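Just the one chain here, the form predicted on its own, laid out as structure tokens.
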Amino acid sequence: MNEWTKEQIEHMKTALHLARRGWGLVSPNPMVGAVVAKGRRVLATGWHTGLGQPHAETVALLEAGRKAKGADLYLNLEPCHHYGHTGPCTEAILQAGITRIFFGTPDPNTVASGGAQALTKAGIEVKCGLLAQECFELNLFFFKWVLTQRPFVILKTAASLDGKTATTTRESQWITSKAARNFGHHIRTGVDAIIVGRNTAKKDNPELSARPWGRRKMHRQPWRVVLDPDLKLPAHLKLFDPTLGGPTLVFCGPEASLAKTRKLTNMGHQVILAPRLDNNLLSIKWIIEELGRRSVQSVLLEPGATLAASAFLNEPIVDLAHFFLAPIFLGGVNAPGILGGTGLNHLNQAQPAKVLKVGRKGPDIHITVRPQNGFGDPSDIAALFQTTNLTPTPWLALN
């Protein structure tokens, strides 16, 4: 039985290494790197930096130049095979006179995909699956959208020991320390969109925007979006400041006042008429769907405790959710918690999760976690080789 040797494992983590720079900046592409090497030696590296920029294996065959010939090509997603902001990579690869490929995931994008086959085709020995989890977690927003046309959604929240996000006179800023909030910007720089109920935009007044720190470049702010059922949030708060992040979508129920739907119209904001649930709450399920349906790949969900209940409860979206926990204790009955709502009557009722990861920020303890149905699990993995009819080795474990 076969097994990838130590060098092709090392040679793809550092595609993978190369490829996570691409973090905020490629949307709506995949994040990709790129490794020509020969043996243990490398002799080129390259990564994707934005749309419409030369993709990752095109830099590095670039670099690499006459020593491409006979050499090994690593990428973490299998190379395009279509003509769009840029050329086939396929034909790059070809022209570079490149013997083997090593690629971790398919590409389920039907206009790009086919790249394995053609080189195969070509002669050229392609072989597929290596890392295949870690390449294929890296662009899980990519990956659930182009599969489902509904964006990966992260969802976070802080708390107190006690499990409190503020206090009884709903003081909250800040529970948390600036590691963990340094954290949630990190987030925001890479996704497509942020949301945020009313109360969260009423009480915090955020700017939603992504402030990255250190020698960090965005080439874009994520779309600001915030469900306002009945149109009542004052139009001079920082959400609607053009100038302080991305561009300002409102949720609304199909009731809301029509001089205030043209007044933020006029801003130059886009309000969108979203169905209620028996609760009157506006549909989280049909808002993420519809983001979808604008092409946006990834969503940040900001929640107060009516809005996490909805996304975790009452409609599940949430693909994946960080709780950051500070060391202090707030207690008070009526001090809110990080889910509101009616909650559930029984235990049997209750929607499990999978704890990913469990670790620090500073003083806070953060804990990642996939919930029941969230996108990212083996499954999902063994759906995308399906769904590119593209088989990995016989020994790559998928469950």
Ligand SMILES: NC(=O)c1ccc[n+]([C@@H]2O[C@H](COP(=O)([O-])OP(=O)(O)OC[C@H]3O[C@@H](n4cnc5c(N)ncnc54)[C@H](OP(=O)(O)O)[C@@H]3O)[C@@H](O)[C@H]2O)c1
Second form
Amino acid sequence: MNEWTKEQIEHMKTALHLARRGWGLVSPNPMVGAVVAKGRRVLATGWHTGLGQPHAETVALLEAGRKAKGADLYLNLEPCHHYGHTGPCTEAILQAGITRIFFGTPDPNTVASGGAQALTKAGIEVKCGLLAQECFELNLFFFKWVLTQRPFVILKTAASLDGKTATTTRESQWITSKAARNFGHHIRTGVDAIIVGRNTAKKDNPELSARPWGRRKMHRQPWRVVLDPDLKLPAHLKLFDPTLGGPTLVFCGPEASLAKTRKLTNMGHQVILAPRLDNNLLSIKWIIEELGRRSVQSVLLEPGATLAASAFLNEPIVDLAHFFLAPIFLGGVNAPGILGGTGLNHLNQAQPAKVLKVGRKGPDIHITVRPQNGFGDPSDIAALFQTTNLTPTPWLALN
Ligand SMILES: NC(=O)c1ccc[n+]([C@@H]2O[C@H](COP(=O)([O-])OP(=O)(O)OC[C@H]3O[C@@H](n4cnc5c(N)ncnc54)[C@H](OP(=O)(O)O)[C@@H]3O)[C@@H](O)[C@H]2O)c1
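What would the structure be for the form predicted together with the named molecule, given that what you showed me was the form predicted on its own?
Complete assembly follows, chain above in first position.
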């Protein structure tokens, strides 16, 4: 049984819709939308537009003015209870005279949390867990980073129907349609970093920039990250051109040449020494953790077969994967598949995954998958509530 009313669900859907406008604008903050309502009537709305900007609830309360007295407030995230770039939202809520608050997910950030308890103590009726699953999924990057200090990792790859990511001569631009590539750019606009392996950087010479379509403007470009163990990549590649994208981070082996390192740092790039594994590749797990230490909350891997095998099988770090399959056949035993590496010997070693969605992007098939242990599982929502000692009402709303 679910005790939420139709109108409460509608208001939360509106808050989620508003929050999504913050995609690519708010990191390291979460995306938040707010609705001030009396019954069915929406009095005011707001959303968080970027770091240092007013929080969604303060925007909505300001717009509502005196009408907020006695009204309900809907938010996808628990209101903050601290002085940061802006004042505590709990104070603004109390001053406005709001009587009931509905929010989706708790705020696990220890600096800002405690809003629900503070408001309850002040006599406001507080209900959490409304559309909890949707609210959780909206801010997976933020939740994973706050709870684990590691970024949320998305992998995106394009292949032919027979699973080839390039031809035998390593040609791969373009296997899939513009619609699929536009989706890739949409992800780029929302993440903090994009990672490629050395061979992809050399063969495809990508800019690794986020290029949104329409009138949307990027307030900052994601980090461009390349794994180049021996610093062999030529300096004229587009990913080293500062005018084309965000700052460039190069991960190399611990024994990389000092002269080559200096050349890159003199060009304004950062070079980070990463440990090597037995197979001589760099540890992608360590690299992801290092990015987390640098406050990177989300990463997009655009891997060739070698990097995809590392991230899926050798050191599983992928939380969500997008596979695009174009209705073409490439064939060839030497043409790379989606995953390269040495592969597994036995079926019982296979890495399981959950198919979340199967759809289309133009003529291509789009399969969204969560590998086993990928963050975003329903158990992760339960853990989020437990961490913050908040109980969703009703608990069943999570299912
Ligand atoms: N269809 C698609 O979606 C798609 C996407 C990207 C690329 N591609 C195609 O894929 C081909 C390149 O793929 P690839 O498999 O040859 O190479 P790759 O995955 O792009 O790069 C692999 C290289 O990166 C370095 N590296 C360091 N640490 C690594 C780690 N942990 N895991 C993996 N690599 C690591 C190694 O360089 P060292 O050799 O110096 O040790 C390794 O050989 C190109 O033809 C490109 O066009 C297709």
